[in-house]
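Given as structure tokens, the chain that follows is alone and in the form predicted on its own.
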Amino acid sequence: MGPQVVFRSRVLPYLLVAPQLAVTLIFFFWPAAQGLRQSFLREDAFGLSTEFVGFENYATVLADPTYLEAFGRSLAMGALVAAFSMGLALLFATMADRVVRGAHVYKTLLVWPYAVAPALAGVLWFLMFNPTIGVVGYTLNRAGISWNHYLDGDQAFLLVVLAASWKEISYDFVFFLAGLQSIPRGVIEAAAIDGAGPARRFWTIVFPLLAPTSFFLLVVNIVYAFFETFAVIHATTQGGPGGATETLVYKVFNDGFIGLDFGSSAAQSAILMVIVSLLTVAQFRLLDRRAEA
């Protein structure tokens, strides 16, 4: 065993937590406790007066068709954003495991892009798809292709994808590298002896292995499609056309800053709250199921 720190203060310790502890308490719980508060009450439109409709506003969310429709447009944005991100995180990982030299640059430049803002990377590929300004946009209409996710529905839903997407691979790029390096070597070289081809023992051996690092990944890139990709909607499309891009989360703010309807606004944040909750509770439920194993 090794060292172990002891203090001599038994107060010291608790000090030492304090300042982050005061950081959590006050810019995570009372806000969480804030809006949990408000999503039982309703005001009037000049927030002059308060009523407590208990859990009204719950109700009138989850019956609202537009809220559904956000719902189901979260879950499919969720559902392509880990498709896209994790396929090509997985795809650059592998072939960066295989670089003996420029592995470093390699690695680096993958890694570059998860430092980007997200709402500078929606910015980006909102000026590389502008149907007027757009290299990319005009380079598509040029090519008999109609690009133009001003009017269309699913070409700006397949933007902000896109955008959302390439701001992700490289965190999925990361935990994949990790884990392809830390498969043990003999197990890949003992397969190659009895004959199994590259692509076999990928999908037999070194694919397998990474089970628990691809369901964390699918996790995450879920809860970021549902909470982080605010900014990249707000750059590129704005929740439009039409409410065609417009997610769970974009819909809170539509309804609590812009519709000033701040029940139902705190309603569908404690739904969030509850749809993540209930993720990473069964994130960690798998975990550490496959650990004991």
Second form
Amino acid sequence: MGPQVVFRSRVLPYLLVAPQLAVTLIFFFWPAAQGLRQSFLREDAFGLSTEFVGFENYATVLADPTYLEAFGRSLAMGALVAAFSMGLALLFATMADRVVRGAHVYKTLLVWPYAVAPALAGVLWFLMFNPTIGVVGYTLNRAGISWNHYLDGDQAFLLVVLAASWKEISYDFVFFLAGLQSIPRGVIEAAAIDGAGPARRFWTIVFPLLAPTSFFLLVVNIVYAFFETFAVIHATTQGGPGGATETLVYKVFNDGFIGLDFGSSAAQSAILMVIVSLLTVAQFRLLDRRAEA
Amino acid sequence: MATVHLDALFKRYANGVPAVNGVSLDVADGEFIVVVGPSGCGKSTLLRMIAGLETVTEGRVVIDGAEVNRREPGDRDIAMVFQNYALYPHMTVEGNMAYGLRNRRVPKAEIAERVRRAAEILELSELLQRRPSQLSGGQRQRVAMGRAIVREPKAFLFDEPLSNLDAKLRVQMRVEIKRLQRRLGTTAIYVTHDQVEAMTLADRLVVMNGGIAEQIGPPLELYDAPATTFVAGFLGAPAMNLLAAEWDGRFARLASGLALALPDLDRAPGPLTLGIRPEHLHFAADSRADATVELVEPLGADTLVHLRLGDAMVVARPTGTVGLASGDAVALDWPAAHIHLFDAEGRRILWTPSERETRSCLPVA
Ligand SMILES: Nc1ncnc2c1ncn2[C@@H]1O[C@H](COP(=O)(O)OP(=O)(O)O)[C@@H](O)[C@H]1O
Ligand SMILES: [Mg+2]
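I've shown you the form predicted on its own. Could you give me the structure of the form predicted in complex with its partner chain?
In what comes next, the whole complex appears, and the chain from above leads the way.
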């Protein structure tokens, strides 16, 4: 703990935190409360009357097979994005950690994709894979692999995963690189003297020491895949083809703003909020335990 | 157990820094070599080249008769103890010690036995299941030692292993390291900047300066006959008094005006450096006033008397306490047998005065 400032005035401290508090209240707590309230209401088709229905919206949502499908799809997307981006980021970070010459250029280039807006990243990848005008899509089709993500749901899903992972690699890379550089060089050298080759050093020393970083990134990546992929999906597939890329968040948007079923949409939002809270709590708990050890 | 042979080792780092400039050394089987020198003189670089953690720019590292320049650190059969211990933070004490043996596929039962024995020697038996973060500095140091001895390597390499300990623990561990090395009979190369550690541990000392070995030999030999002004000034605390003088064929004239007769010195006139250790600089029962007392520091067993000699400062170290106070004028006695002479380049001048007894070189006005 650093030195603590003691305020003489009773008003000043409150004034100082007021802006932050106001922003949080207006842009987070108020809409969240509105959403929660809405999830217990049902509105008629014309928005003229509302009625309190208790947990009925939740029951409907949880019994809806399309919702459960979207749930599975989101989980799959989270797992795939996390695996892709973390795996590649770790590989790149391990290599960047060894580069002596031109390390700056290499690192800067690897971080760049993070500066690209998610929607743009999505459009970019879709153009590249476009079956007729995209470099990759055209080449694939010429090579006999039929590629058309406008029709094939699995391919569309894969493409969303790729676009989302591509951006996330940069983020994970920065954290893995920092994690690698915080491992004392002496520890690696001691392992080398203890007869461990590069691969064994990686799996027995480096990887375990990166565990806290990895867990942090796992949670961040899953949350990212759950929520931030909205922009990618919205700019490209809009949940299609045939709902193949409709994730939980996209379904919230679809049911609420397109289907105008506000009660169901609000209930879905509330469930998402619970999921994120659980993930965050799990993360803090684990980090706390690590800090104590 | 093995010999280590260094053949004209050079190291230039990628940024052009020449860290080691041609060091040759023969380490006998079971010998305890201490490499000592000021910070940045290339001690760690030298040790890391032996370990295989740095590439050798030029020269050869030979362990047990085989050149190992291109061998991986793990294939050189050496163990190293680092200054910050470099323990594996995610492993227990036991895991730390067993790691090197597991990598070498030593049978499980033997690993357990060797770890148990090492833990017993180092009094770590109670701590085997702890992690490094749950240990004190001294205990971590022991674990680092344990990790080295379970391997039963050809040689131990130490890079300032005691620098991070407090003074009392440092003395204790110093004794323990020496005893352990004697008991195991393992060849050891130990790097330190602490000259007390160096003097007490070494069978032979290597004094390094600016990437070269200034002098190699048993500690007392180096103490009694330093080959250069650097070695003379580096070994011993307080350091040897080194005074610039002009040799005119009969007297060495100091800047303060004091002139010392140097019997039997056969040498053309010219500049030289005159050295004398504080414990050899005596006070003469004389009424001359050679020097003025500036500061008296009583240490109990002896006393440090700082003296002004013209522009220069010298330190005398009489035993017990002395009845001197700052401002007092004193006469000095310069026993010929303890005067060291160095030429303008700082190299030792061979000089055997016929009067080997404690005979003053009388200061001449
Ligand atoms: N990795 C490195 N790259 C470039 N210069 C280095 C490196 N390591 C050490 N040096 C330089 O080499 C010289 C010797 O360093 P070192 O062997 O660590 O000295 P010591 O251990 O005696 O303090 C120093 O001038 C130091 O700055
Ligand atoms: Mg060093």
